[in-house]
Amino acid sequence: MHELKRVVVVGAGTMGSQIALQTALGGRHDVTLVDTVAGQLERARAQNRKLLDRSVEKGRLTKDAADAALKRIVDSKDLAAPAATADLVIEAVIENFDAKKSVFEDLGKHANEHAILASNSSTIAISRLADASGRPQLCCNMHFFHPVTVMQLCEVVRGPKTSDETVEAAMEFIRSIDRTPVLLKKEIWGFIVNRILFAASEEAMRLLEGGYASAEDIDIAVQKGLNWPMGPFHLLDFSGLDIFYGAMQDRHSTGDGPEPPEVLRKLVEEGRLGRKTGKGFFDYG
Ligand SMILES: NC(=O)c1ccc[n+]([C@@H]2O[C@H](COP(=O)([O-])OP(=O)(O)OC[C@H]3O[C@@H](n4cnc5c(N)ncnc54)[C@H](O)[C@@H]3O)[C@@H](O)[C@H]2O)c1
């Protein structure tokens, strides 16, 4: 299995800029970060350089390894060029399937034969995407969390058809860039955190519909009896409502859920989204 030195990162949004800075930090990478939209390489640099400047001014980390491990990034609006020298390409643009699809196609005409191709999405099972390649071996899911450069977890997932030799490399990549990998061996909606999390935040809503128990008693339960830093309610609405709704009535139209609890309808009805709009089950004034 050979080092996966030069990674491609597609998409310079949230995700994408710190995937490509956990991964410079690591000083073992030559990193290049692509965006097709103008001022948003811009962007994500200026952001970064806030994340280094915040960990500079904590201790974590020297000022010249910040400065290095910014220089380390390279940007590019082109993808063709730099994917022809990969050895891992992970796809962070936004959460749309055609966008996506579009990615590995290209990626499929113009990357190196070699490279690994990972997709970041949250929601889209990498079977969806790796025909699209030509080459679903070399594809793997790769889901960090966000903020990448503080949450150690990477999920990745096997598809059908990805091998053994890609899953092996994409786990040990992860181990190099100091976060710790699980494996999901078949495809699943929601992987592992995300199953979990709806699991519990689905109880959490019944308890409350049922009328068993207040929202700030069932967060306190659950922060206090079983160590969780957040509560499931003042989770939802830190995650926002609207997004937690979507995702719950996507999986229940595949028969995989089930309907999103009527709490939760009404307060997204009433545009009641969390922290975002300054209520949801909570008022934050
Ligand atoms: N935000 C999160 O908390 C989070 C957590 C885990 C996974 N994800 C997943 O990560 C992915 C990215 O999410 P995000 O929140 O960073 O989105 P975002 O909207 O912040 O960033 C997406 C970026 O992709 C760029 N882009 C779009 N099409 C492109 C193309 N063809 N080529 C190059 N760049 C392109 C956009 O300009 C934008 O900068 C999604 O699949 C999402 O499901 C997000």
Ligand SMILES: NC(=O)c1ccc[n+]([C@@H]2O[C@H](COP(=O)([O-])OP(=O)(O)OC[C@H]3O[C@@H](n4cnc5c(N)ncnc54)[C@H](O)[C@@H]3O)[C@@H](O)[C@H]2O)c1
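Residue numbers count along the first chain shown, from 1. No experiment lies behind these values; they were computed from the predicted model shown. Compared with the form predicted on its own:
- Rigid-part membership between the two forms: Asn96 and Lys161 are grouped together, as judged by which of the two superpositions better fits each C-alpha.
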Given for the second form:
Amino acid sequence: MHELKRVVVVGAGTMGSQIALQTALGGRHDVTLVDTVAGQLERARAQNRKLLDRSVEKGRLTKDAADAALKRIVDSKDLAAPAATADLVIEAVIENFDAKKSVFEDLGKHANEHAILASNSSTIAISRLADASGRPQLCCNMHFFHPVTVMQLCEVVRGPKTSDETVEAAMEFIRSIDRTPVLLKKEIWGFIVNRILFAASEEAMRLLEGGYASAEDIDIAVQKGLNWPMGPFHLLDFSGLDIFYGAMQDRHSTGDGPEPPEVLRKLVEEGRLGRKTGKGFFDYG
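Same protein, the form predicted on its own this time rather than the form predicted in complex with the ligand?
Here you get just the chain by itself.
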């Protein structure tokens, strides 16, 4: 098992930028963050700077360690060059099958022949993407959780063609950046956490649609009765209703679940996407 020293993260959105930052904070890896959207790399660097400054202010990190971590991340608008020498490439683009498949096709052309290719998808199993790379034995899911610099868990999912060596290297990499890996021995839509979360969230929405209780009271019941730190509706608003809706549509298209609830569809169509738009199930004013 070779050490995954040179890491490339594709996609400098919220998840990709924080995966790159957490990797850099580990101090053992060279990190390249890739994005082709104008200004996105600059926005990612500014956001990571804010996260680091906050950690310094709270005494969780020294200023020297924060500066060193940020310097360890190299920005690139080109995927081919850094992928050619990478030991690990983590795809973290938008949660859309076609977009992710396109990245894996590019990696099949440009990535180091020994590089592990991982997808940060929260629901799309690696077997749907791996063949596009031409090297499915080197592909797996590495599903980090938002915010990556706070949440400890990473779900590693092996596909039907993923090698034992790939799984072992992926698990060790997660540990090396101070995160906790769990392994799905067989892939399934939504993996572990999202299958449980989706079941609870769907039931909460059915209760709301049926007029059995308000969103406020359902959230209180779950918080006080199940000891969740956040109720299902506040959690949906925090994560983004459009993301949850898209994932439910994708699951329905695979035949693994029902259509999204009507209440969710209406909110998304109205542009009420949760905290990021100021309104979702709740109004954040």
